[in-house]
Amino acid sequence: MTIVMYDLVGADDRRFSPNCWRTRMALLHKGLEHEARPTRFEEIKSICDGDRKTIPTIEDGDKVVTDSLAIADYLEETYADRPSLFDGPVGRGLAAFVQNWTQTVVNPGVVGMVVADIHDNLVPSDQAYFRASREKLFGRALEEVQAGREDRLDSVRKSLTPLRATVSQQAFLGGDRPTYADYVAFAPFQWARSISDFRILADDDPVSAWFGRVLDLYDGAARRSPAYY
């Protein structure tokens, strides 16, 4: 049975949600047949049981699961015979740490670099919602949030020091093979790549080399997704 994953999409089939990318990579890691169904902001309220406010959400038969980490836990338990996302409880703990670090340090830095670009890459029917909700969150216009990003770039790159130090010494966060922690850390950079031509990572950064390794996993599924570079 094919798992349906509701995947946030902008114009030109741009799959840009970092949370959705975590789930997409988890499904690929498990080797599970799935349909990444394009879903716009305005369509979320009508998926599944009509009671969903966020995605990713998956439908696996009659089972519906929302939230990327909850989905990862579900896939790990339900499909225990497939390659493990965590390699055990210690890896699950590492993934939780990486997710907390990513959401509190990396994502805030990245979104300030691309938030107006996200708006510009949405279909018109989603743009009004996105602008209103994000400007309420930031307390100013999207263009003001993104302005001066060149001046903040060095600070954002410095915030990646823990990731840089790790992937300078090993191929992936878990060692010689990827785990869910890699997909969590990968997601904000795929988010930016999908929605903006502004390059956050320097070409000679070890983080960039690691990012390329993750892009190439699973026959380059993430690399083939519509992106600016």
Contents of the next structure:
Number of protein chains: 2
Amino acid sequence: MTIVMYDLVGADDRRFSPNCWRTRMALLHKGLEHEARPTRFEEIKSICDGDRKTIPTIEDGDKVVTDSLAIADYLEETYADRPSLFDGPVGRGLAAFVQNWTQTVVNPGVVGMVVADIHDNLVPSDQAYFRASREKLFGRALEEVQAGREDRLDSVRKSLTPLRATVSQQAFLGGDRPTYADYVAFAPFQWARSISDFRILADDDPVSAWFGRVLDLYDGAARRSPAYY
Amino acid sequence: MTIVMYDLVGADDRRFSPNCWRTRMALLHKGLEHEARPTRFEEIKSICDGDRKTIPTIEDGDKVVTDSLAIADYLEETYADRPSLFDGPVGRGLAAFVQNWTQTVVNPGVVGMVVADIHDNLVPSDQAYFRASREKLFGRALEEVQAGREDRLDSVRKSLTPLRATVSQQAFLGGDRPTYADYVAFAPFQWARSISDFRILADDDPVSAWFGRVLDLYDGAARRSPAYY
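Next block: the form predicted in complex with a further copy of the same chain, after the form predicted on its own:
So here's everything in the complex, that chain up top.
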């Protein structure tokens, strides 16, 4: 049975949500048949039971699960015979650390560099909601948040030092095979690439090489998704 | 057979080296009989085969291993029937990420707060070597490096956000049981506690609660080691 994944979409079929990318990669990792159904912000309230506030949300038969980590846990438990996302409880525990690092260190740096570009790449009917909600969060116009991003590049790249050191020593965060922790750390860079032509990573950065390795997985599924580069 | 672990020591039997603490905790985790032999900087050149430049170094019968991660890998492989340090290859891969984060984010912040205190807590015959080598590294007097540490507290505490978020959600970095990744992240705080009365962590910080949980392990072995608090 095909799992339906509600996947945030911008204009031109751009799939940009980092949290949705975690789920998409988890479904590919598990080798589960799925449909990543394009969903606009304005449509979220109408999916499934009408009670969902955020995506990713998946529908697996009668089962509805929201939140990327809850979905990963659900898939790991339900499809235990498929390739493991965590490789056991310690891998699950440490993936939470990688997620916390990504959310508190990487994502804030990345969003400040692409938030106005996100707005510009949404369908027009989503733009007003996005601007209002994000400007309330930042307390400033999106264009002001994004301004001067070239001057912040060094500091954002420096913040990636732990990731860089690790993927210089081994192919993936979880060693020689990709696991959920890689998808979590991959997601903000896929987010940026899907929605903005501004290059956050230098070509010769080992993080770029690792990002390329994740893009290549599963017949290049993430690489083929509409993107600026 | 007792494993000999050469353990860096200051005055008053203070065991302060963070890398030695990783190894000490790994030996305790494995439940292996060991002697943490107090070793001054000036004595390192004379241990084992006389070729060792750093500690931790362990002697397990004829086998000599140097470097904390190499030792952890050796113990994991050699004593595979004992409790696992990594819980498999993904746990090992992600432990490397935690180590890289600790070394590039936590350790630099901590050392800047205690480096002159380390000097003052060494045996006198080690002090000249320590001052010369570390002042060359920093390009400044140890006392200058440490000065103004109160002003850096907020920024160092903020850098712990990913650790704080994780140990607020689960007991240990690796989930509900401690593993090697916990010992690596624990080590800089045990280092500070062993050698300085300057409190880096606030009492009500969830990181303090986690640190206390690690101090309590193995009958409080780490807690009983000479320390300022």
